[in-house]
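Take a look at this single chain, the form predicted on its own, given in structure tokens.
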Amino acid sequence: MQTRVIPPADGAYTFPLLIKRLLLSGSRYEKTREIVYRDRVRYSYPTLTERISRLANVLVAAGVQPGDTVAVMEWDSHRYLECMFAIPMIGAVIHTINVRLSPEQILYTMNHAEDKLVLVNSEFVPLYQALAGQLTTVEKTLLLTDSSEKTAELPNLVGEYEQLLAGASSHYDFPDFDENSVATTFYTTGTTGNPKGVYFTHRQLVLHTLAAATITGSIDSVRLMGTDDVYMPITPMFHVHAWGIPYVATMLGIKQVYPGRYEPDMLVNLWRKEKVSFSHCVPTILQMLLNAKGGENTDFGGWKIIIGGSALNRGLYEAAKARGIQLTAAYGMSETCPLISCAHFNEELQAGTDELRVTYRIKAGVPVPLVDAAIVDGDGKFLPADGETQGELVLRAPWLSMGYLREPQKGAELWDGGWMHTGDVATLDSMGVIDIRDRIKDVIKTGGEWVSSLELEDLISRHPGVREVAVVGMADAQWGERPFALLVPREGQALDAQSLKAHLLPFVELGLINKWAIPSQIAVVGEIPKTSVGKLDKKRIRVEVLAWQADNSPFLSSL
């Protein structure tokens, strides 16, 4: 196929898609809107722009050059937001360290990313001190603190953040450079091996920002965030750039509230004081909010929250709705920047029943603009989008990570056949709706039949006595595997395998599940193991269940 390409006119400016373009828009639209950090700091958008320039001057004075990697060990704050702009805008790469990983994993990620300078929150100084002797590329450190103490025992300390900014110039001429330059990197953990580094370019992040702004602000049926909203992330900024929404909020000049370490009562107080109207989080963080002492009997009316990271089950949806929170499911992965799909109601669904709309609001949703989605079988053959046929979800979009940092073989596996492989079992229907049925590794095979752990979790969540649930497949000599349910009861509620069976039997009669999908053994616990970003840790759950079964633990209840 021959296409026609017309070269630009002499002197025409080729406009690179760089993160600095997102920053300049916020002050243009809303100069007086605020950036808020807990109950400590608040300032306007012009001040944000000035502080980012000051930080850029500090970094360059510390020896940071284009292409260097600058790491951040920090809770969600105004400082983190400034780093998300200043570091890539000088041509360096920001490494958002997952501070909830084990020290050994953090050490691996810092050496693998080849961090040169590290910004360290004072809370993490002991952690950093324990790692310092084994770091192979770090040359300097920079202290971040909320306290009056402006120094710490950090090797090659450049100084304290606020003091350095105060002494730096308020102007920085951010250069143009190749939009395909890497801007960010962070590490995602799997079931085995070391964490894998994903990375994103300026071009990818700008396109992702535009798509996220479109889907959150332009779809009337699920409109989530506009310029009059107040935004507070409850997904860590170290996890996929807080899902990229800080870039959207900054581009639009929206008031932003950063809560620091996630403390339930602080989150509730900030919601109340700052009139927060839009957030995003994983289901376990929402559970934490709903159970916060400071939020008891509180009507959170007007709070719109996107749920991602794990499936949104109906029980949690109804519990949040009863407290005034409007939940909307979305789907993505670390490797996808992360936004892939979000709930959307076309005219057919708008005209449907409330029950139908809820059903579609908790699905993964419709791919956002510029995303192609398909399902394939084990041989890579494309399967029909009929809402019934299940296969692995594969993706194409302009912001998907092009591989794993310094691991070309794993990157080739991720992109086998020219599509990104998600590892998720899903269906697509005629409206384009993605329905995630399970992770491939979490599907339960019992008696030759496949059982979705996510489907079981959704049905079990509707039990009035269940606050949280996780379902895993455990080895069984007769059936190959059997579903095992881990349950956290609501306060004052008693749960056992018999009551769970009684709850699930009506769903069997409706044909939603088969009888053999009912767990024959459960454990009632006070807390379910979570990963570093708040997802259900099913690998650890399986290990703990094996130990309980071996010891005939009193946690267990059997039919």
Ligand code: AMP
Given for the second form:
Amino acid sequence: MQTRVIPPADGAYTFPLLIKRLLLSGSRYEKTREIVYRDRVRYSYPTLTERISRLANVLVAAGVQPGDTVAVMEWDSHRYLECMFAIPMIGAVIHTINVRLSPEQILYTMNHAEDKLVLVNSEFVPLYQALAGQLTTVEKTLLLTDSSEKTAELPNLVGEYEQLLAGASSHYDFPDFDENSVATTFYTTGTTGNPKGVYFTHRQLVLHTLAAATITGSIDSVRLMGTDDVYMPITPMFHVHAWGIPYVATMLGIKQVYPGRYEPDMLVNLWRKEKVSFSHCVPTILQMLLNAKGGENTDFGGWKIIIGGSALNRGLYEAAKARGIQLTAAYGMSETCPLISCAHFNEELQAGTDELRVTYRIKAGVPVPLVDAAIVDGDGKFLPADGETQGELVLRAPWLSMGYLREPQKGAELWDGGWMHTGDVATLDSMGVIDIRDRIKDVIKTGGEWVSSLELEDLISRHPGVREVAVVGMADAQWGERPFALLVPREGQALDAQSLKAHLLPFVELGLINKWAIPSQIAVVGEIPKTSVGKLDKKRIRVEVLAWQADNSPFLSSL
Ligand code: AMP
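Form predicted together with the ligand, following the form predicted on its own:
Below is the entire complex, every chain and molecule, led by the chain shown above.
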């Protein structure tokens, strides 16, 4: 196509979209607002900018070159925030290590990412020591610690973070470079095989930040974060850059609170003391917070929380609402940076009943600006957006991982047909709302019917005796698969197979589910297995249930 492209005038500055731009803006708007770390550290934006320069000088003096990968093993902290800026801003790549993976998986990711320097929190020193002999690319380490003990037995230790920062220059002239340079990388675990590395460029992160700021701040019906808000992540910074919100908060100069390791009492105390008003997390972390001893009778009024990473069911929505928390669902995945869609109310929904608004607040929502979403069948054919037809959700957006690190075949599968495949079954409706029905591999195929495990979880979560629920399909000689429900009871409430059946039958009568969707068996347990990022671990659940079924375990009861 012959469009009109005018070359820039001599000397015109062609502005690259680099992460440093987000930082510089932060000191512009609300520079006296604070960055807080637990009950230990607080400082304002000019100090953040200065510390990032100091860290850049420390890294360069330690031999870090543009293009190198620098890894971080740390809980959520002001130091992590500084790393999220300083490392990419010198042209290096930050590898945010998922410290909750198994040691073997952590080792795999560090060698695969070719980490050159690793910043290690003192809590992870024993883990690092255990891996050190098998690390193939790491040359140096740097210690992060809250304790007064400023050294540790780490191989090729450059020094301790605070001491090094104190001794470094507070000025660093961050260079311009290609906006398509990789800035961040981290690993996502599938059901099989090794973790896969996703990666994001400066340009992608800047565009993602702008879109996330727009959607959290500009939609009247779900206004989530503005400059008066106080932000505290409860999705770890190692997982998709805490959903990219630290970049948004920094760009806008919003007060930020970093809680370190997630301890329920610390989270509740910080919420109270620092007046936190905006957070984001996966459902299980919220559940943990609602049950925290220190917050048992707390009214969390005014706290707005985005729930993503897993479906938000109605039971949890209502439980949070009863405690003053306003939940909003959003959808995304590691490969998508992550923001794809967020609940949004158009005029039709605003004018609707409470019931209707809740229904739409817990769905995955409407694609955010610049995101294209469609559903396709197994042959890649586009399906209608009629709110009924189910297909695989496929995406296009400026901030999707362009493949998997050094896995061209898997990258090509991810991008089959020029759209990014999510592996999620969804419907799209005429309002553009995405409703995630299930992960393709979690849909339960029973007697020729497809049952959504997420829908069943949602209906079961409404039983007053259910605190947590996971539904999986278990092999069955007659029906192919049958739904199985794993339940954690709510304290002081009765929960058994018969009361669950009585709870589900009306939904069959209403036509919401068919009778084959009623689980054949349940188990009432104290805890449901979770993944490294706190999601229901359906792979492990299936293994455990299989073992119980083989043993005819007394845990099991039939409906
Ligand atoms: P991860 O890459 O580990 O962040 O996992 C991404 C997956 O989480 C998606 O592919 C979905 O299956 C699931 N997920 C994320 N957000 C939602 C949501 N709002 N509703 C249902 N499932 C979700």
